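Here we start with a single chain on its own, the form predicted on its own, put down as structure tokens.
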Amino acid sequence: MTYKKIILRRGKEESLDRFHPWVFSGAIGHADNNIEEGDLVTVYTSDGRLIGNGHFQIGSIAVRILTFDSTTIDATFYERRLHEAYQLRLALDLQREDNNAFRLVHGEGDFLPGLVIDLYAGTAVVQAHSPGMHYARHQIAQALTSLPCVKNVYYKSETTLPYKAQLEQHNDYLVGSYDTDIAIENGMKFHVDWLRGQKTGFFVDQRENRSLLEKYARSRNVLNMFCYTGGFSFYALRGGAKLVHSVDSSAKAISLTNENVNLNFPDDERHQAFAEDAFKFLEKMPANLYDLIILDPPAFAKHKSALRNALVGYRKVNAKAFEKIGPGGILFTFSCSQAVSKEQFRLAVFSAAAQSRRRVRILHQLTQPADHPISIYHPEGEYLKGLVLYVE
């Protein structure tokens, strides 16, 4: 199939020859007339060599390459890529009786840039991060129905499409209808609010880190800051924590946290939840009350322009945790900001530790799980950074 053409400026193909899937706007020398957002285009070098096919959009990232050859992007293409993604999840043993929640497609990491799909108990929640994937949503939904793990497909992209995209942004069921909002992760039940919740409704990227926390929780007083729907909290309870306090500024998140705790530990008096600003809570809480603290804030920097303020935020929140955590305490601290590198995050935490003048050791360096794979050609896909620290 013939698509409209984009021709690169001379010498701008180097990263693409290394299979990096982004064409930046400054690399384009010439483009056919009347290319619109979401159109499929073929990219060529200045001397006419074919690079591949991808989706066009307005912005810094002008083309997201889907295939580095002349393969047609159609229903068969999506079905093949989705089956490949599903086979990887089967190899990771993520679809089990005690686990039916995982990421099925992780954008560039599954060679489908601009597309994220999380699976919860048979409902595939689809998010488009590019106009091209938005326009392809019905093909994607039909391809999803060929997978044995999918019963329903819910489309949710009102917060993820580029702001420049003049598209109708809506949520709807593309296949099936509302079934159940209860999913299972490592034997723990939880409600998923894919209708109104953040992202796709839950943060499956912390699954393995929650399991690690469970091993440290026994007989500890646990504080789960920025708790959202309480994932770390109910793992801490299962791990034998003496008490677990969950804090989030959103009353809706606190309500979901309480529902999730009650699903797994009904009427458990070890747990309390507080709808409060995290920084204010940390400021007023007594020192040494908690000896296991989780800091898992939302992205402080969604764009590089916010990087400086984000690093200040990470230093500030970690400094307060170092100041207040009890002796022999363990701190799980995270950044999910793609714009913040591992080195920058670690330096922010180091600065906070030095400010506290306490002896701090790194026990674990954490990242996203294997169902959030990182293409070796696209290191930007490594967005989740975490440290587990022992504070004397």
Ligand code: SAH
Contents of the next structure:
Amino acid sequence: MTYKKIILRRGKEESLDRFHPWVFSGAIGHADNNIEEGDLVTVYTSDGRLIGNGHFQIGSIAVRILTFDSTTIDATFYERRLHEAYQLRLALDLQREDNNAFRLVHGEGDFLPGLVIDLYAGTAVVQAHSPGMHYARHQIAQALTSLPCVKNVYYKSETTLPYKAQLEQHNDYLVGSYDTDIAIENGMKFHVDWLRGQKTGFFVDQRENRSLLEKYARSRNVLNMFCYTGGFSFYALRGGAKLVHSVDSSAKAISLTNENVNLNFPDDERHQAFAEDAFKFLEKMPANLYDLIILDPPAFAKHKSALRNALVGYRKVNAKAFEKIGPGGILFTFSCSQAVSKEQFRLAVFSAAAQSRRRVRILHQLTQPADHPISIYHPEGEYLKGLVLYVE
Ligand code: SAH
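Form predicted on its own done; form predicted in complex with the named molecule now:
Next comes the full complex, this chain leading.
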């Protein structure tokens, strides 16, 4: 198969020779006429050496490379990559009787740049982050049906496709239809609202960190700040917490949290949920009420330009937690901003700790689980950072 051609400027192949899958627009010397967003293209060096095939788009990342050779990108290609992705999840033992929610495809980390797929009890929720993946959605859905774990395929890209592309971004079932929205993670049940929920409906990336929290929850008073669908809350209840308070500014998130807690712990009086702004809640809550606090805010920095404000945000929210957490308290604090590095996040938390003048030690340094793999050639794939801190 021949695709339209992109020729790089002299010397601009260095990162691609190290398998980094992005061609930036500034690296392009020549592009064939009539290349449209979402087209498959073949990229060559200035002296005519083939780099690989990928999806073209308008923007600072101009091409996302899918293969570093001349492989045709067709249904067979997607089937092969999806099977490889599934094999890895089987090796991670994520498809079990007591666990049927996990990330099946993590973009560049599964050598499918621009594609994210989460699986919830047989429904694959597909998100395209590039026009090329948007156009390939039917091929991808078809390929998904060859996996034994997939019954339905729901396409949801209303918030992830580049704004400039102006594609028709309808969300719909591409295969099958609605059956159940109850998925299981480590034996805990939860509803996933992929129709209206944030992202694909549930944050599978906190699975292992929730398990760790469960181990610390016994007899503690827990505050789950930015709770969304309540994941950390029901693990804390199972871990034997004395009380669990869940807080989120979204009323919808609070009702989802209540539903999920009820699914697992019906009428458990240890749990209460509050629809309130985090900063207001932290400001007015009494000191020493909580001795286990989770802070898992939304990405404060969606882009590099917002970095400074994001770091101030992380410092402020953590400073409140250090000020108010009871002695011997444990703080689980996270950042899911890709633009914020591990070091920058740690520095923000360090400044917050110093402000409180308390003795603080790092017990664990957390990250994303293995179903969100990071290609060694694409370090940008690492985004979730967490610290578990012991506060005296
Ligand atoms: N911890 C969750 C994921 C958190 S996502 C989990 O394990 O699933 C971030 C959440 O923060 C969203 O639900 C969003 O509604 C909430 N949020 C955003 N801004 C907020 C604010 N100022 N105060 C409280 N919650 C906020």
